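Below sits a lone chain in structure tokens, taken as the form predicted alone.
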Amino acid sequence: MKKLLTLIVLAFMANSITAEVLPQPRHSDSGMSLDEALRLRRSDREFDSARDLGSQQLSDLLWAAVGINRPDEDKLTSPTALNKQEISVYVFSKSDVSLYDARKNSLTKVADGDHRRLTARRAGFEQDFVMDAPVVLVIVADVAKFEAPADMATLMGAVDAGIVSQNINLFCAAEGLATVTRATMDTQAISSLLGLAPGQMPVLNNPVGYRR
């Protein structure tokens, strides 16, 4: 029993060490209207590899993507079918891969090292410009949460992932950042790296950074 308790404590400590609490989201002080953000929204494929995103920018970006905007109701900035909230966002950076926890406004490390290359390629095709972006947000849909036929569940997950990607696009337009919605990535290798369950699918990704 004592040994079991020790293992539980050690596991808790390990999880605590790898969780990084982000600054509270600022909810954008750009003053830009939605109309203006829509007008400026664009797909960029050239990033300034010398400029990183700060922790405040990353917090604001992730909140816009899939953050909590109504804490009393536990509702998100992005709608999901049947309110299943099946979307997760993973941050691939130069140093590691982390999972965003909207309720704790934190990042939990799931892998060490730079794995952005997995988001730049699929079999026989590669887009090297992704490696110039300081972070790549990988949008994962857990379609197992839907009690629906497989094709319908996949469709709902893909739609919800697209909404999150558009949230990212509009945030970047308002903040003067560069991004592009992409489906190209090594989904099998990413699923293995992240330890995803069979129902969890990497659907889209958005590299994010400053324009070159």
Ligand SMILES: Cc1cc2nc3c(=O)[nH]c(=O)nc-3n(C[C@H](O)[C@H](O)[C@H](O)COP(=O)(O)O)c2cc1C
The other form holds:
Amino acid sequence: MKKLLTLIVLAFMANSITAEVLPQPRHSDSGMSLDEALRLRRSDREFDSARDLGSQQLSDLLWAAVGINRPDEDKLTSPTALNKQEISVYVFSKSDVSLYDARKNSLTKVADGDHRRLTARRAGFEQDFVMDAPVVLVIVADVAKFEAPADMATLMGAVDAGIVSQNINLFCAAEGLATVTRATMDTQAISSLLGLAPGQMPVLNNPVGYRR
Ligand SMILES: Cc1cc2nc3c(=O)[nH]c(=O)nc-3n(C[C@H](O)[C@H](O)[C@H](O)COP(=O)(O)O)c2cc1C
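The form predicted in complex with the ligand, contrasted with the form predicted alone above:
And the full complex, kicking off with our chain again.
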């Protein structure tokens, strides 16, 4: 009887985990050179709250951030120290929060509802413009993957997160989207919402949308 109940609970749990498969990354034909993207790169804090990103754009954006660019070697668009690939990207949208799975090119929902507010603030400081961005990408480093002293592991995780953020910045510059690298966020509340393990640190976030 106990076994049967466990099976029913497991089946229910499997059912409630929803994964949205994204369109294949399109490897944009924006035609923009890297030099031009670098010239356009800037922090934008004015988003058009009425314009959402399409799923193709989201797929392209996530691939640029931390997608697989060499499937044969299982390697990523962003380098990581010792190839630990310890960075995860969560998408906070108006309707839910989901985790990008680069290998499956999909988003797995981890929470229902609009939790962007948690990315807009930290104690005593709030950046309301974040709520105008249709999505906020939260970059989490699992520093427990480094078998190194804590300060070294934290440093590597922070550096790797910064590189992912810059990939997002350059993608947005090339695609005419607005974004800004941000450290401000309620890391404690986000960690508890996402059910992060002690070694998993939300390091940076990038709100992304159309420029107002
Ligand atoms: C690690 C890091 C953390 C940042 N945190 C924030 C932030 O919390 N909020 C914000 O509005 N901008 C933040 N910024 C953006 C900087 O303010 C911005 O890059 C700087 O003013 C230079 O402007 P530019 O990006 O347009 O060149 C951050 C940038 C970096 C690199």
